[in-house]
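Encoded as structure tokens, the following chain is the form predicted alone, with no partner shown.
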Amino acid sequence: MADLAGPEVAVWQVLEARAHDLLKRHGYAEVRTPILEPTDLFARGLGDTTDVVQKEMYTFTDRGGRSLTLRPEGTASVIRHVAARGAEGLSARLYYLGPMFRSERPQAGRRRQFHQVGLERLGEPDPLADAEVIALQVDLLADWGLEGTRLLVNTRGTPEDRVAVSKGLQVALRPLAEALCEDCRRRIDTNPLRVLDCKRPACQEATRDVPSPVSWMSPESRVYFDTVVRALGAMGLDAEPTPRLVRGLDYYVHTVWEITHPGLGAQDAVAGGGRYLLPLEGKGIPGVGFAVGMERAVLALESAGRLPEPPRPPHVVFLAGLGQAAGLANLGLARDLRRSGLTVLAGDCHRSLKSQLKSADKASADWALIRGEDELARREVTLRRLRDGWQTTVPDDPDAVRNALVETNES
């Protein structure tokens, strides 16, 4: 887990502001769910056999004897929220930004507290809705300035397909068990689809000739997936069908996808999503959604030299006061100028003028308002333009100072 500060925070703020703007223009409303949830919400929703539930969640018992978990992903919490709204929530379009927590092995762009921008579009399975959500995620990354991504898509089929897929994979994988890692040998009986998603080279080589799970799916599932790919093509997106793309959560049905970027190295996924049927309170709630890892996106943008420049506030004004009396007078002037929309920084009135002006230069201020004993006696303020040293005096009055700033900026 890491702090975010300084220039890095400024970059994140730009990306978050662009995300807010784009997602709202697509009709999504923000939701903010708790960081802590009952453990059962994730254990049931994500699947007991997933690595997230078995190995990665931060789970503890609180003082009331309840098992609580720091949220490892955003979907389950959002679905819990919309389920409480009844029928009204079943067509919701919601998005979220915030921290998630997984006890994973740390690596580049992956922290145990990480941050995601994600959305959920509730509704019955619809290949056109899936394609639209995928396109929105692509557009979000493009709006951030990330180019050169690849879009990988696959299908998990329907819940009814899972039995046939699991049996077919178990038959194909059991003869290969000795060549697989310990986790994959266990998964053959518990979650054979995850064997195809193993990142160990030995397991990938051993399962190279295993049939695609799609071969055991129904014709309807194949038609659904083909429609998604055609819809993406109609929007000008080049989607790459990827039979081994699994994604690690059990609630996925039909379409799943990942967006990768070469700047991230071997673990190159920057974003992903899928259609799901999330079990909650005895029923399955359908929807489609995605998440973008903020740390991964920033790393990819940095590798491509595309980190956004934070906008610089216009007309930064630095108040330099010499002595306590001038410092006290500057407090009121600073408050008035800030309330009028200006960015105002105040110097330390106990330091020399030269030292304060160095601080103004370091802060990239446009103007210095200087007040010492002489200015106090004359009820004036010295206005100095820092880029060239030009200066004038103006009455010690907020309106007069504002007007002088406007006039000199326009001249």
The other form holds:
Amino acid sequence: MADLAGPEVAVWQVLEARAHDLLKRHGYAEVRTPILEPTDLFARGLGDTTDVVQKEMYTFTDRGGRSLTLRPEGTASVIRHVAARGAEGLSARLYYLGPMFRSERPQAGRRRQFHQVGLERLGEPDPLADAEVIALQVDLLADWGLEGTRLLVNTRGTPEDRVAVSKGLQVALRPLAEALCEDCRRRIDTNPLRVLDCKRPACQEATRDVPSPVSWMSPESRVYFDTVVRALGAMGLDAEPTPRLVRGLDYYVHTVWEITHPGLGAQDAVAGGGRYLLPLEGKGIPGVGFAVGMERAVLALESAGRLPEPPRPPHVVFLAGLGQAAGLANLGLARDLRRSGLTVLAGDCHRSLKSQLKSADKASADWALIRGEDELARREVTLRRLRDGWQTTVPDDPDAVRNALVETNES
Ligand code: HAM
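Structure of the form predicted together with histidyl-adenosine monophosphate, given the form predicted alone:
Next comes the full complex, and the chain you just saw is listed first.
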């Protein structure tokens, strides 16, 4: 887990502001769910046999003896939220930003507390909805300035397909068990699909000739997937069908996808998503959604030299005061100027003028307003334009100061 400070925070603020704007323009409303949930929500929602549930959740018992978990992702909480809203919730379009927690082995692009921008669009399966959500994710990354991404798409089929796929895969994988790693040997029985996306070269080599899971799926599921790929093509998106793309969460049905970036190294997925049927209160709740990893997006932008420039406030005024009485007078002037929308910084009135002006320079201020003993006695302030050192005196009155700032800016 890491602190976020300094210029990095400014970059995050730009990305977050653009995400809020873009997602709202697509008709999504923000939802903020708690970062703690009953453990059961994730265990049932994401699937008992997933790595996230088996190995990565921060789970503890609270003082009331309840098992709670720091959210490892956002989808399950959003579905819990909409399920409580009844029928109206079933057409919800919601987005979220915030920290997620997974106790994974840390490495470049992998944190134990990381942040996602995600969204969920509830509703019955429709390949066009899937394609639209994928396009929105691509557009969000493009809006952030990220180029050179790859869009990998695949299908998980329906829950019925999944039974057929698991059976077919188990038959194909059992004879290869000897050559597989320990995790994969266990997964043949618990989650055979995951064997296909094991990153270990020996496992990849051993399973090279195993048929694609799609070969066990129904014609309807294949048509669904083809429609998604065609819709993406019609929108000008270059989607790469990737039969071995599995994704680590069990709630997916039909379309799944990942967006990768070459600047990221081993953990190259900057974003992922899919259509799901989330089991909750005895029913399956259908939807489609995605999440972008903020840390990875920032890393990818950095590697491409495309980090956004935080906007500079248009007018920055620096108040320098010499001594306690000048400092006190500056407090009132600062409040008045800030209330009129200016960015006002103030120096430490117990330090020298030189040192205060150095701070003004460091803060890239446009003007300094200087109040020493003389100015105090004459009820004036000295206004200095910092770009060229030109200066004048102005009556100690917020309106007079504001007018003088406008005039000196234009002259
Ligand atoms: P996910 O693929 O598990 O999907 O996570 C989405 C993104 O979060 C990843 O592509 C990655 O960028 C980032 N991420 C995941 N784990 C870490 C980590 N340990 N450190 C840094 N970044 C990480 C989901 O979470 C689904 N809820 C997405 C979704 C929404 N599917 C449907 N709706």
